[in-house]
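Only one chain is included here, represented as structure tokens and corresponding to the form predicted on its own.
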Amino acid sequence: MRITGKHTNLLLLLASFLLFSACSGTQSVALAQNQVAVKGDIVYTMAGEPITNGIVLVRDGRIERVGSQSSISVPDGYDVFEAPVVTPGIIDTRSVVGLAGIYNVPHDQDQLETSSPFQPELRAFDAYNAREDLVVWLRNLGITTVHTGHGPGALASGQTMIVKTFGNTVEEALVDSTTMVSFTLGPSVGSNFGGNPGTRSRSVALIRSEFLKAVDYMNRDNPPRDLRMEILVSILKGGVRAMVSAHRVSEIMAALRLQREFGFDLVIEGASEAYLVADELKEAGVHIILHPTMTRTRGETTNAAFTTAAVLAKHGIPFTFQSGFESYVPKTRVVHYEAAIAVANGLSFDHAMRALTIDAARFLGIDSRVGSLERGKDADIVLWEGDPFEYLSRVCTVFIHGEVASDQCR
């Protein structure tokens, strides 16, 4: 709603009351809840088996205890939610929303910065916006954390963060605000900069150069300030990790090349034709964010399979689920809704819940906060109507911090 000089105070106050309260808008209501007993008949606390039975204590934005409803009694002055399953929040780890806006036109798109092909100095957080419906939607169906920031598309695209899906601005929501690289091998690349690179070849050649600038830099006393230099830096100390996205057998192994010579910490996102060379990427021991299971199959995703998230727990190759994002409104995935296509397509309930809430935090660095339902954890809870793996359980409320993020079922 735009307020104009003819409206009057009380037009002012009424329309202030309803931007901060409806649901539908920007933010939805957050009612600060001190004291509140979240009860399931489930509790799946990835922290130990599951709790028939259970119930989580949040005081003061934290869990204070879980158990079992037989032994822990709600203390007086709690209030009390109930729900058939109840999880921690779910964690995204790969995501370009609140760069990217959900109307998919040219004033909310920061995603990708097409002037230059090689630009890692670009930082997520000095273009996120907590307020954009995109961050919304998602933290009503139960995304309390996002690994988010520069997508792919250019050789480097930028620096990523970890945000909460809640706050009203980046301060509020932040994480950690250096977390990847976003680097990107395949053909996408050329056909975002007229052509250049055109091959293979020359896009690894590219980011070698590059970081042979970058380790000259690292080995000189005092020198210049140079952002790029400074994150290329990082990366090869150890800081940051690279990520880089590759669908294809050649770009995959291109990338391992890559991490042998320079001796970066490497994470592959995407990787459609990972279940072609497991043995390798299982040597190597680098994490895969695996590509939206639910991708369309064409160009680089060729060859992606509803399967690959069960060969890669049979290998023992480390992976967690993403969003990614789209050319398309709404711009983005729910992740686990494509955990969900890999449960159905011999991924194990078990591992599939892990990679989107304790993995997912232990990959991120960030497990000591989220990712299970424990003592002393931020309380970002999911209640949910059933199966979080069946498409019309819907999400009935949302905590994040221990306050209400979102309490509508969806």
The other form holds:
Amino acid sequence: MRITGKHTNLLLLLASFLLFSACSGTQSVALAQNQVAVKGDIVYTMAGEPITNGIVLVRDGRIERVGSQSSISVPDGYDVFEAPVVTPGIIDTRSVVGLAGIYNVPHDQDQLETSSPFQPELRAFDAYNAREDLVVWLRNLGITTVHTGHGPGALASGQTMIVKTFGNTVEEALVDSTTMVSFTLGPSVGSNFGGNPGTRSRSVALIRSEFLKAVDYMNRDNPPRDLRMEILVSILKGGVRAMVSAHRVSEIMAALRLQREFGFDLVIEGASEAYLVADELKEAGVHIILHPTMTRTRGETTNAAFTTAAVLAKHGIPFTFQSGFESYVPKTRVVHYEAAIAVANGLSFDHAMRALTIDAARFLGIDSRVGSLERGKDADIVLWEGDPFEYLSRVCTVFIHGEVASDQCR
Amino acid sequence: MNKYLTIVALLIGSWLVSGFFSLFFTADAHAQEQPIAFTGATIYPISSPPIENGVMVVQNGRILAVGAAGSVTIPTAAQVKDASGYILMPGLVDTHSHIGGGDGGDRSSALHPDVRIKDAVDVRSDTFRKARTGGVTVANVMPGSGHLLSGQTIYLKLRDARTIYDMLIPDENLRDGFMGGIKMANGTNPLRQPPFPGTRAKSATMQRELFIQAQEYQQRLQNEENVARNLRLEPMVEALEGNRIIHFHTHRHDDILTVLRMQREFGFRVVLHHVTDAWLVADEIAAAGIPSSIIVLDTPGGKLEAINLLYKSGRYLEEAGADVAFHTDDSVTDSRLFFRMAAFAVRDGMSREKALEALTLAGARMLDLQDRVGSLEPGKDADFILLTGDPFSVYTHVQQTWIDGIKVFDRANPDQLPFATGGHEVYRGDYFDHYSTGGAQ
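Please supply the corresponding structure for the form predicted in complex with its partner chain (the preceding block corresponds to the form predicted on its own).
Up next: the whole complex, starting with the chain shown before.
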């Protein structure tokens, strides 16, 4: 993207370039830009209609003003960036990056602990590598916020969290430390844990027995500390959500049954066969984190369809997209690439854009900070060469908190 | 057995075989006797510049004529199909696929030149129908990469098939009678417990020893009478004589150069496959005159060899002047989205023209099929597709796929559409995949 210096002081401009050069080798390219103006031929604010010839002013990491270029002029001292299309930072609502690394060797695979199939007490932020190459890859493609953590494949594999895709430590990246606990119903659990549990029925029985213990624990006065019971109580009390990976109808229905029995806040992840039980999902009011559109049609996802997102939208079932978990190559997916295939198969452009931004932010409870370009929100902004879903539209600049987090077209 | 009975049996056998062949290999041609003329489409012949408002006439499974409206005579008997608004281009050639549910060698050896995937393919596998919805009309179906040499590959035309013979392509230069190559691999996939190698140097040594055995067998065949048949070395001799192409899985830059070194030593014809680090050694690949069949993935990583798997390899190979094709490696990527891979290469600077050629004619060259498929020219097989728009747009769909002048996929057909989109019990065929084996293949 074209960068136009509006600095009146050339020395200051030179200094910022020198600083840029000095920092370009580090992970987060931090320009000393506290004041930025981003112009777009189309600006998708995700708060109202897109603005033709729009502009977003950024100051001190937050969005200062949003409007049309005809009504807002660029104040002195603002660096100007321009692009055909401008959107909020993309939000991935289910990933394992940072726990799962690019090399796929034991050293960088922390998304699944196999010592026991039920360990909801494992915290995601104790294992997150903010410098992970996969995180950098996603950031460079415009993904600025990720709900990541423990993966599928255990009855309860552990907790998840929300991070920005920047920073050198998890503390810098963290948006929410304890967002959900990842549960899985389905045969992958048995294959990861030596056939124990070996069936879907026993999986449900084990989860129920743990929640019954948690109900008991919750009702005791001053019980001794128990990390497992504490997180399950948080789920029962509604502070932390239960994200259940369920693909087949029997698994989806079992998840709804568990929700009714214990009254927790349920999210269904995967949901390959959701189109077969759309009415039931609609009635339950459950949010779906839909499997990656291009997921391989094998095993649990044999019946996945490119059209499921469109079917969910038609039924008014709330859903968002995910990059999910990949065991081999490629080691992660890219969430808006997955949304693009849904748009090519019947989902509306607008619905997909919302699912990647404001709907995702609301679902994750972080819409006061991200998900749209509105005054006061974090200045997480993506500059595109064109339609974000097109294969040939590169991402050329990514801002996180008003700082340039990527400045090469990719 | 009585000598005469043997002769009679042989005669009957050969009659059955020839009758069998004529039944299946001419059936398609006879099924499309009436010429069909496609009008109004934008035609991408690949071998020549695009034609606006083009006309293509096909008959008996072959292309009769291709050109601009007015320059092509449409036979009076022709059925005319209005293809206005569509892009008409050759069917895609997938140089490396694992559709069809077949497999290759087992764990008894690291080298299985005698093993033919032909003996294990399920022609009714849904994966073939699925691939056709992505525009794939020819595929090099290969065994996996968990061996130094996992077996013989086959080149298939993705016709409707009752048996494998309906898909095979005859080849009089091969003793087996049908076109195919040999799958080899280096790098980490074949490294495991004995009898497999434990290091790269051992891998190269074991592969060279096999080629040396083949050279010796080749000498004996040339110099001696009644040499005993050797199923392991016959296909290797065919490779040494250039009749069977070696398809060599290789990722890291030094592994790529190892293949080039081995090729110089033994002179076989080889296509590099995957070629992750191609952008690091593109000049060496081009100087060797060796073609590359590359894969482009959304994200690098998943194994150490793939951390440099970037969108730019196609551009680097093109700029170096090397021949480059794409492959799906289905199920690593999905045959339904083969165009998508080429689009990502274009995204990082490969030219549109080269990328389209890499999906078609370049792949045909790498399978010795350039005289039959890969471009729209008179005399070539009538294997083509109709696209709803720009080949590199996410919104474009393959509307129809034709093989030998017969329509094998139509998106407008509600019985066939699900093979493009998926759904409940659409795909039931089993197929080889790299994922249930934890990436071991």
